[in-house]
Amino acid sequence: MMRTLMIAGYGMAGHRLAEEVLALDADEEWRIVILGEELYPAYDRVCLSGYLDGRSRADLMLPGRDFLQHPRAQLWLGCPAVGGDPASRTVRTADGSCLTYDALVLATGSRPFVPPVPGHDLPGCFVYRTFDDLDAIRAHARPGRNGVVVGGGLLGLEAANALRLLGMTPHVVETGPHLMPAQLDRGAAAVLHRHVTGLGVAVHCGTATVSIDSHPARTVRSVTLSNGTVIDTPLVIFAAGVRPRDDLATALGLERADRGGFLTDKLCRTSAPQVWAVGDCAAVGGRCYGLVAPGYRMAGSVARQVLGLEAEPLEDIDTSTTLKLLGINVATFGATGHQGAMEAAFAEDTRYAKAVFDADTGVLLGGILAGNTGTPTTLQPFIGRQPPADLEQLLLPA
């Protein structure tokens, strides 16, 4: 009898598990239910801006045809589970009915996070997260007018250079002392911070939002920055960071993360049996990761398990990122934050790049790079090893 595989939730984890599950049953012994949220598969978040910049929703959908008409894939879009009793394996969806299932994912993702400030929720506020916000924020900008993105983390510079394609001047306020504060150091952060105000980004930081003003109609009119900055504008975007969206933990009696998400073991199963979770609203040893590579991990262990396959534990998760911002290379590899351990940094206008050691036997342990440098494909091999004579060449290459 074939069994089924309930995944709650329809991002990039969860479509990736289901591929997964797909390819790797070869006995097709499991059909897959997936239940979505969104009104439309399951599209590239980390690509979200190509839909301001002339790429369409189908450019962006990850399912291709071969996926969407399989006959062990099921989609439920625009109905996302409510509830649920692992006791009895049955998931409660938002139309009412009752599903039960063999094995369940939870791939629920995160929710932006708006801080409380005064008037946050005005017309004229909006998320970075969905093509719907993207066609609210199309539909709302103003060319040449100010626009105001709250964080200046990767979303808050995707979101400014999304302005930016819109013919608005961005204007980013981050409350850190630089850009990205979470990925680069100070001087990584320069070369950033030089690159997008040459490009005609306003960057203030060090700063926080005190309130969001609005004209006598209710529609927003400025922003009032705590150090008396005051920006007009018609528009402001909240791009301050996620958080894991782990509501179905009460209604399915799970337990939750200190910091919020779904706790796991290093296998990503949850506090109950057969209930697993991927992704964004994963805390997998108490961490949520919020990056596309570690969910993807965990979609491929857990594909794996729920197969009855041999996974290894998620043992140090690799967080490095390699992104392009408005232009501008930055990167992390390896590990960064070592209490302790020797640095070497090499900087010039356009270009930064660091090197991390271990203090006591030397070996490289990663770094950071931001404008033209080396790549971490060239620096990874070296990560746990002590590094080449040529490393500053490898680091900023001639």
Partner chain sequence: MTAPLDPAALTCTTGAAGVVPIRTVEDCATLTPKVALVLGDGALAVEAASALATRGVRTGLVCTAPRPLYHALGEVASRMVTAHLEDAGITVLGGAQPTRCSDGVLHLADGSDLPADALIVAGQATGPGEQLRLRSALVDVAVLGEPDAAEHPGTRQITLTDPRHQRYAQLTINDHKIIAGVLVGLPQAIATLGLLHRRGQYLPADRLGLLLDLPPRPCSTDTAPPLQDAVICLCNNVTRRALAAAWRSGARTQSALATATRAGTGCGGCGPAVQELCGIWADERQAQEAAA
Given for the second form:
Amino acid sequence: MMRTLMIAGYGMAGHRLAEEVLALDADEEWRIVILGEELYPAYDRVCLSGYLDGRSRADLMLPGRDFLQHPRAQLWLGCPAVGGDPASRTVRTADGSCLTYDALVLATGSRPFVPPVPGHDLPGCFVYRTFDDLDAIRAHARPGRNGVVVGGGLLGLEAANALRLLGMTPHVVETGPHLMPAQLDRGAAAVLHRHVTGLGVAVHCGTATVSIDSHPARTVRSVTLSNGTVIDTPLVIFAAGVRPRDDLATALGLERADRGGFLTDKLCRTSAPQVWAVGDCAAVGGRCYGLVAPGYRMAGSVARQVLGLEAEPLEDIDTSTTLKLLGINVATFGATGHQGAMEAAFAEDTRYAKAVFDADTGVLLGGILAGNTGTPTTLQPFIGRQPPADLEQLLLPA
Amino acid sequence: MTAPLDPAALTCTTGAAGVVPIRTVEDCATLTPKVALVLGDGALAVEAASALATRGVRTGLVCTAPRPLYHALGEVASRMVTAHLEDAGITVLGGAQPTRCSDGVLHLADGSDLPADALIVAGQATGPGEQLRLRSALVDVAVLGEPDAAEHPGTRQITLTDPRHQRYAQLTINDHKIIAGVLVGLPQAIATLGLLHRRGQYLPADRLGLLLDLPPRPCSTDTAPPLQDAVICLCNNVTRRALAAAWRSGARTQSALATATRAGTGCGGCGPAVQELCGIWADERQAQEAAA
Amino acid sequence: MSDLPILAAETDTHCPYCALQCGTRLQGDREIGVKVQPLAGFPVNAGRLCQKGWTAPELLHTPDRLTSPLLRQGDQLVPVGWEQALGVVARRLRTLRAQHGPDVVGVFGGGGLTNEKAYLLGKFARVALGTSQIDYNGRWCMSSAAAAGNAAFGIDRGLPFPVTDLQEAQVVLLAGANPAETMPPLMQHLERADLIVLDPRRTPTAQRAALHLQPVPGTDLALALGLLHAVLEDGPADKSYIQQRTHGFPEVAASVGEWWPERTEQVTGVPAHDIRRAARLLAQAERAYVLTGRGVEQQSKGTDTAQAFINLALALGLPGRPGSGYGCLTGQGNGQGGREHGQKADQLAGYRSITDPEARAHVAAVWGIRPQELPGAGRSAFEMLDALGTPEGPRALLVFGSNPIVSAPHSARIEERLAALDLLVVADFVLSETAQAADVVLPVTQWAEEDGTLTNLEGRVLRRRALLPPPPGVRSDLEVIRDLAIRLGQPPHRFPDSPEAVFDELRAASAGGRADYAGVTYERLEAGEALHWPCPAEDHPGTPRLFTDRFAHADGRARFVPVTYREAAEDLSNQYPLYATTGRVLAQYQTGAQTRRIRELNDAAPQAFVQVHPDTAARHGLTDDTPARVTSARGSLTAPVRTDPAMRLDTVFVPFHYTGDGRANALTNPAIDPRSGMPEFKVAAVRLEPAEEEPAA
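Now show me the form predicted together with the partner chain, since the one above was the form predicted alone.
So here's everything in the complex, that chain up top.
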């Protein structure tokens, strides 16, 4: 008897889950029903900027023809889950259908956070998450004019790059003391800063957006910052963070984590039986990750569990990131946030590398890289060990 | 930068507090107060305070700068120096404004009064980038090289921060030579880098190892040499392989192995290693016999 | 003729190599082979032995053993009979002496010769040859420490206490000594102590240390001054000891005023923190020793350096206190006896001064000549070698038990001087490199073929006993000396060739001297008595510990002797930017003339090498095993690189046991210490580069 796996949400983690289940299901016992909100199949959101740089939606799409035509995979696009009852194993969709499942996995992702400043909802203000968002930004772009990006993190720099590709002069506004404050330290951010300003991106750190100012015609005229700067611009992109989409928690009677997201244990299990969560919406052990690699690990673990296979609880979730932004490599590896750790930073004009060590044992814990440095792959094997004698050469190759 | 403290500006009325201006640390060698206060921001003040405290005098160090050696070392390094001095029992008071002393008491602008038998005024300031090797048994501090070295294009800066053990180093390197450095709490690195800098000689590739005085470690690409070739007894050039062969032929104790291979008959230093091997091989044999 | 030793299947004797003179039992004969076992009952080695001692019997059947005298004819050395060989020698000596006077002949002895050979050689030089030109390779052993010891204590005896006393120590400072490699059986006596090891290299001894001080080569004197400053600053020096047992403290205390730890660090590269720590360890120990070795002594300021360490020991109140002291670790098997009994240019038997009228009178009387007939002091070893074949220098050289072509500093100079001689005579048991250059080679006995005595590093007189008779054609050095003396007109009774008879005369000659052997007899030694000199009478037990009541100066007090720092004799430069230091490896001994003939030792240490930090090597285009050329102002050597990440970045190390292209002394600086005559073996300025594939045409 065929059993049903329902996946609510069809982003990167949701798609990976479906692929893994199909790959592991040698006995063909499971069919998969995917309820996606967007009108397109899952796409590579990490490479979203490529959409403005010549890549088409089809190029960025994740499922191949085999998947889309797979007999045991049903794709319901534009038909998100809106409620259900885990006790009776049912889910209700936006178009009114009521479906039953044997296993339910929530993969609803996250939504952009828009700070509630005056003018945040004016025409000319956008978020940066979907193909639709990018189409709208493209339509509104004015080459030669300024464009403001609120948020100097990963996504904000992506958006700044997008504005560059559209011929505008990006201004990035970041409340933290430097760019990418969640991943980088001052030294790495300085290298990044030098690089991006060299490309014509203006950076305003240590200041917040006070208001989006409008023309009488109610379109964006300028952005005022807390340090007094007023930036003349017709376009604002909010890239100030994401919030997990856990609305279904109420409808399904599931527990939420303190700071949002479906609360799960280290096996991604929510508070209801046979209901898991993966990706940005999952608060594994109470914590959301917002990164693709952890989301994929969650998908892999849940796929095994659904099929009744052994799965290890997720420990040591690697929050390292490797990015190429605006032509510069930026990455973290291992863990960089330990209090009281010993740190060794190596800085040159155009590149920076920092290694973090356990203060008592001296073993390598992780590090931060910016510019033409060694890669996390080269350094990963030495985490938890004494640093090799040529660590500096690995961090900053000749 | 704050102007050096002028002893004349400290008006003193009668009292036991001797105001002793010093020019070198030797100037306080003969002082034997029970409680001493040293006034000053620079190296001389820290050296004097260290010398007194090392001799058992209850010592306080009063600075007008936020911390002693603040201008010479910068924020992080001067904080660590303060921590070392405090660990040694010196009371450090930064950002102070001394106004006058009377009857063995130093008065500060904020109203506090500090009693002392001797008030040592070490007014010489130490500027940023000034070469320095602090004379102190309580903390290792060195500043070497050119003050604006970091401005040179093409340099590399290495910054080591170890808040747990209060160790710090910032080195500026050009063409594999050290052109400037600030170091706190790293005695071996200070000695080695001082020499390399003075002689204009090349740094080793393993700068982290030099800073932390780490034992030699393998490179990322090194493979370990075959275990069997390891020489266990240097005095008689006996390899692990040779010991294993003797063990297999029946020499099961340390002294039997000594008779068979001469291991341990020279300096005796391989004794623990040979014992350990006997243990390992005995366990292996037991395990093999149990499995059979 | 002399009495042949009884052919014994077994005999107790001592190892032929270093000053430890480990007690061994030999068994066997030339047909079945000889086996060696260490003696558990001899307290110095207590049953231990290093690889050299274990393999020493192989020397007895080395295939290239010299069994007949050799005479140079053109390029060749041709076997001849003894009569002819000795006849040639005597005739040519007579001719040269007639033409140029007695100082035309030089005698170069060795620190491995027995007391009997050393004594008779000294007598031969002064009486049969009438020459002042006698010295020995022991000049390059402990002469600096001896000069410093004499100045401080009024006497010097290497270790003025038995080695077993070291077991009492809580802290031992080893300055410039590497016993874990050069005297492994000594290490058992140091097991309990915390070791502070002072060495520019991280040797096996340094690896065992509680604290390793790793100075720039040639700066040991500064480090000693810095240690004394730190000791004096740390807490009160042993005031009652200083007041009651010494002179001269205030001047020395003042002289180290400028050597505060951070300044010492800048000169030596040793962290101030470690200097303070070493001082604290020493000052807080109830029982401590300061021991010096060649590393600090073989420098142009070696005597002053040893002096500074003695000053340190005195300030700590160590010499003469039970369980504490200062000592020098003698290197050569009979480095002590060799000098005490007359091989040294300025000494007569009994550690007497050749310029002291009373000493001259005493010894002349024993020798049956008038004091005026005794020559005065001659040149020290290198100085003599340097003068050979020059208008004012000796034109003939007789070499016994030494191989100066390999062991002397500045090899190029030595070879040139030896080639300029009219007559070079070498007595040895194998064709050493120096013998290969000789005009006449005389084959003599080796250790297990002879009887005699040696004096080990504790000043203890030990019996060397023969196991085997020598091969046919081989004679003892005593026989050779006697024969030559007679040919030079000496009455036979003056030159006995029986070891015991020579020793009895030595006893008389040393009686009343500082190194008084008068009470030591073969009989007492056979009975197993442990006799440390001075032993002035046959019922005197000997003196294991010196200085327990008084020092040897007239007033009974030790002297603090102030010394001033100066740098090594040559500076680094752009042309020579690295330091080279030389030293030993465990498996080879001295010039390798013996040990390089033993297969097992050659397997362990087959060839010269240049030990260097891998980064320094890389910077010079070198990696492990690649051939390197090391060049100083005096010459070059070529040897494969051995990288070691524990080496100082600025220093290379070469062992001195090898010859040919790998000869370490091609580099060394003969800058001589003015107080001791010691050359600066331990620091030279060099450059490093890859060796060419082909030798230059």
